[in-house]
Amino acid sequence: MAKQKTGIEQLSAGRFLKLAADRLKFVSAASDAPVSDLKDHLQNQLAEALHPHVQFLTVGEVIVHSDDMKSYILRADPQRGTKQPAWFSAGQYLSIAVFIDGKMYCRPYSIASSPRDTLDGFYMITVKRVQGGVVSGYILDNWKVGTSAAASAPLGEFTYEPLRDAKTVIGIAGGSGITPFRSFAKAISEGDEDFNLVLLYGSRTLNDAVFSDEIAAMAKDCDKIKLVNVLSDEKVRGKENGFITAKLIRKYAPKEGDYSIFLCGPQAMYRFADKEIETLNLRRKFVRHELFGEYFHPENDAEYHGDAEKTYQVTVRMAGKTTVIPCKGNTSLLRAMEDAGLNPPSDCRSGRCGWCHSQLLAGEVYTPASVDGRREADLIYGYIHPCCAFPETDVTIDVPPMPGL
């Protein structure tokens, strides 16, 4: 008796070979009448609302946490064409474009507000001053109520997905890495996310734990949220002292069944926490990282073969124009292009999104393995992500132009 074919075995290769010819017949038989205005189609209106090329916003409120950390309420700016901020999934970020001395810089900031807040017309982001940071310092020193801003559509994959993630998420937050977890907690409390969040929030002191009181209040009213403050520099009754270790994670993780771990914080926290998490022997899909953030000090890596103090020559081909710019060995190609005023494309700055995807035409660059998000084809055909590529020789790259804002 012949075995019955199932699944993919039932498909006929001949049918696939006819697809192109059949489609040409349909196209040839179609009417020559002009298509009506595409903006009138509901599908296109929905796509534009959810995935706008750019969102024009204005600062509606400034919340001061300290001299070096502030939150900004960004409201839609209908006068410039944005009537409503795009809906998003908790955990996503905005790429904010800032113009400084005629040069455009883009930086990703996690959305701290909840998706439902977009219905009230706003996002909230939190900015912490980065030592030597061009954009963070500019925003903290210059943004005030009424300042205009431009942002991307919501981006990123640091989101909860019930088909992939466990019902309980152990959140590990450090410093300003608390912002997406505020969004998660608020979305859970408002009923737009459905999972149990156990948040291990690491900070030096309780006074440094921004949003701690707010999240604690959410936890009091919602049994799906639990906040655990972990303080490294002080002992407070009812709070954990020290660092977020595997032992601490086990203490608060479910005793039975799977759980996911979501991490967001500074690079030093990632390096420490990843070593601890390895000992838990979790399946790879249950450990999720928010964007690593811009990579600094490649000279500390054993694999780096450049000269951190040497200035290399970078030939940039972009939009039909060739420009030669300087780039030190410890500076990413993206940052060098921004400093030269070339306005290169960028979003995540962490080697993930591919927005700065460029072709390396000549020379050698170093890309740290921890942030190398290239596909196999990119490696074969010589493509790089300038946001995490550091010159080891003089180089030539072909860069796609940034779409105009």
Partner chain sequence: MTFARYLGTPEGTIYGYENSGVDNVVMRTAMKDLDYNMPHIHYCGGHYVRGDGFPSGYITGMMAANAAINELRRDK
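What does the same protein look like in the form predicted in complex with the partner chain, given that the last one was the form predicted on its own?
Since only the chain itself is given, any partners or molecules it might have are not part of what comes next.
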């Protein structure tokens, strides 16, 4: 009887060469209909619901605080494809896209409503007029009930993380920087966040302290929330007077154990408060800032070598198209691209999110150290964040196009 061939002896070059032909036949005969639609998969549905590329919203209500400050209730717009606003973590922001004369401008606004409010179909943002700002003025003067708006998914890291943050958070809010804290307070009172919030709320007068009554009412019903008004221009009984100093923080901080400090407010407040906080010798992770916001006046920095008043030439390459635009030395490359109607991508506008990440192909730009969120690889390969890069010479940049809109 012939000896049975073992596996390897059965292999023959002839058969092996036929394999490719067999596979080709098999592949050619297969149907080209998609096996399934991504929309039918639960995880993909969830990803799209929590992290949509764009959310279409409409203004449902306008709350007027003053001529220069209004809050907007933004409801999902199912007609344009957004069934429900995406859930978020208290403290996050939306990048709102506004079209002015056909040019797209994006600006980040903290969400003032609570995560639970998304289940009722809305977000709330508060807009304050920024001197020299294009978008805030446009929104305040033009948005009415029924206006269509477009927003990013909720973004940002100014959120409470129990593994990192202490059980008690001293919130330091200045002016419209109160908005994320309204969200934190509401989330705590609704049981979606669990920490003690001591809110030091700085404003000029009690009248300027938007949402103060509302937060005070939440504090009354929930012992995890405490509100302390700090008034700089007015003396009111039972309220603190002056600025938010280290001494004041110590007065309201827990006498024992760690505490975190969360800050949100104008840049001047950060500069003042950071000096005060330094004297408290807290661990670095216990001090957290909301986005710095757009950087102005690079010419005041010693490291800036451009000419603030000079108009430089910026050659922008985007998706295969090249455009040459002007940019003054004191204007960020991002703002110049917006003004030129190039619809560049942006979210945080503070050098943090990386959404505007672009390559510098020629020329020199200045990025202030306080908003330089680049990594070492970015520096080696010449990447910049146009939201906080100011030209010092004529430059050429390669910018990704804005997806989704």
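Residue numbers count along the first chain shown, from 1. These figures come from a predicted structure and were not determined experimentally. We call the rigid core whatever largest set of C-alpha positions still superposes within 1.5 Å between the two forms.
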Relative to the superposed core, report the C-alpha shift of residue 20 between these two forms in angstrom.
22.1
